[in-house]
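Only one chain is shown below, in structure tokens, and it's the form predicted alone.
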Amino acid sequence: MNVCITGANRGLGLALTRAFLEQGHQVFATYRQNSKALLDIEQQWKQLILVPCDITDEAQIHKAELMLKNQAGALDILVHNAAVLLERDSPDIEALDFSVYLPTLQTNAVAPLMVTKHLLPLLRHGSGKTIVAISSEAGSIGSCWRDRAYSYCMSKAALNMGMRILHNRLAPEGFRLRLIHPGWVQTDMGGSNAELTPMAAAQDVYERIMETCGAPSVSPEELYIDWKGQFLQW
């Protein structure tokens, strides 16, 4: 299947690159940034098309989309992967920095609409029709026990509502789609002390895609579930 991922480059992102590629599929992976470690992947697969892409500007995105136009003509399964964590070691709210709070949303939120609205197409004349958003359960409402990490938090909560819109829109025409927590993994974002190595996570992760993937339909209860398959509150 042809497969695009956005923020490809490191972290979890880079292990689910790696993971598709070892499962046969061919990636398209969208990058920032590039990085040594996402260029060494590319001298061992030749399945790997990287395409410089920053997810928060249009022009950028509409460059990609010609470039997977060109050279695949079709996409079966998006990820959106690319996330920023701005606001670090989470302020209290008499501390808090604002400058952050736009550019995050834009990144976490308001980016994965926008590379969807130029890669539909694409999706529509491929099999697979599968969309997914890696989210988290900083985005749930019904859960939520922090007292602080409001930018990031609000981020993925925005994500959320966007992807149940577009699943509002798009299931009436046989597209699947998920949002996917991975778990507290060892990212720059997660931090040495998490529980989850980004490949352990991302094999979990590529799970549930195949599955979402392969199912019939995917009802707005199964959307929001985390990396071992269990549904979370919105």
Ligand SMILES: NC(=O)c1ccc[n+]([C@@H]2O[C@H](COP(=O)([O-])OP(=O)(O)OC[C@H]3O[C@@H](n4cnc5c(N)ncnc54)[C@H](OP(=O)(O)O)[C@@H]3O)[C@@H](O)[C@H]2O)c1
Contents of the next structure:
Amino acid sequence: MNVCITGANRGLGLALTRAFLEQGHQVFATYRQNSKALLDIEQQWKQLILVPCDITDEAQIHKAELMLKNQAGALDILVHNAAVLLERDSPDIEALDFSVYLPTLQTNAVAPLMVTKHLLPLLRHGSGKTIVAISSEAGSIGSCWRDRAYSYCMSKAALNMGMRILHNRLAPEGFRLRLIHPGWVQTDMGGSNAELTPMAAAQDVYERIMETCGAPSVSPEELYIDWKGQFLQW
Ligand SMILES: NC(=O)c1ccc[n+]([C@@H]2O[C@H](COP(=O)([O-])OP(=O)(O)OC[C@H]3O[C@@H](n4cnc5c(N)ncnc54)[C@H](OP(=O)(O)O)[C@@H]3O)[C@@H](O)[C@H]2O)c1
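For comparison with the form predicted alone, produce the structure of the form predicted in complex with the named molecule.
Full assembly next; the chain just shown is listed first.
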């Protein structure tokens, strides 16, 4: 399968890139800034193609689209992984700094739609017809327990809505969509106290993605799941 993963230079995106390569897939790994780790695996795997792309910049997405079109002509699986957590210390309501809000919404919720818009023609040519967004339990409104961390949670709830609408639009064409919460993962975003190593999380997320790709269809109730396949509340 031809797979495109955004934000592949570190964290879960890098581990997912490895997981797909180890199973013999062709991976188009997009990055905003390259990393030694990604360059190292490029040396190891000829099925890895690195694609520069800041997902908030539509001109860069268009360049990435052309590169994928020339190199592959079709895409089977698109994984929206790149995201930001800019409100690091989760200030209480009185201390919110709104300068991070629009960049958070732009990267986490709007950019995946922009990337989908540009890669959809290639996905329509592929046989996999699978679009996955790495979401978070933090985007669940029904099971929200936090009393802060507004911007990240709001951005993941908005991502969920965008993917839900895309599901309505694309399922009739045979597309399968999924929103996957990867668990609490030891990355720059998750921190070192997190429960899962990036490779352990990526292995489970890989399995959920391949199940999605192999499913005849995905119903709206099955769209939002965690890394073990448990359904999450919207
Ligand atoms: N870690 C967790 O516990 C956890 C829990 C739930 C959900 N998630 C989700 O899992 C996914 C991966 O997170 P992670 O933990 O691996 O985070 P991370 O270590 O902070 O990595 C984030 C990745 O996103 C990329 N990125 C951010 N903005 C970008 C942009 N404008 N264009 C291109 N790439 C961009 C980063 O690239 P740069 O190096 O260029 O910044 C980096 O590769 C995210 O969607 C996150 O919300 C993580």
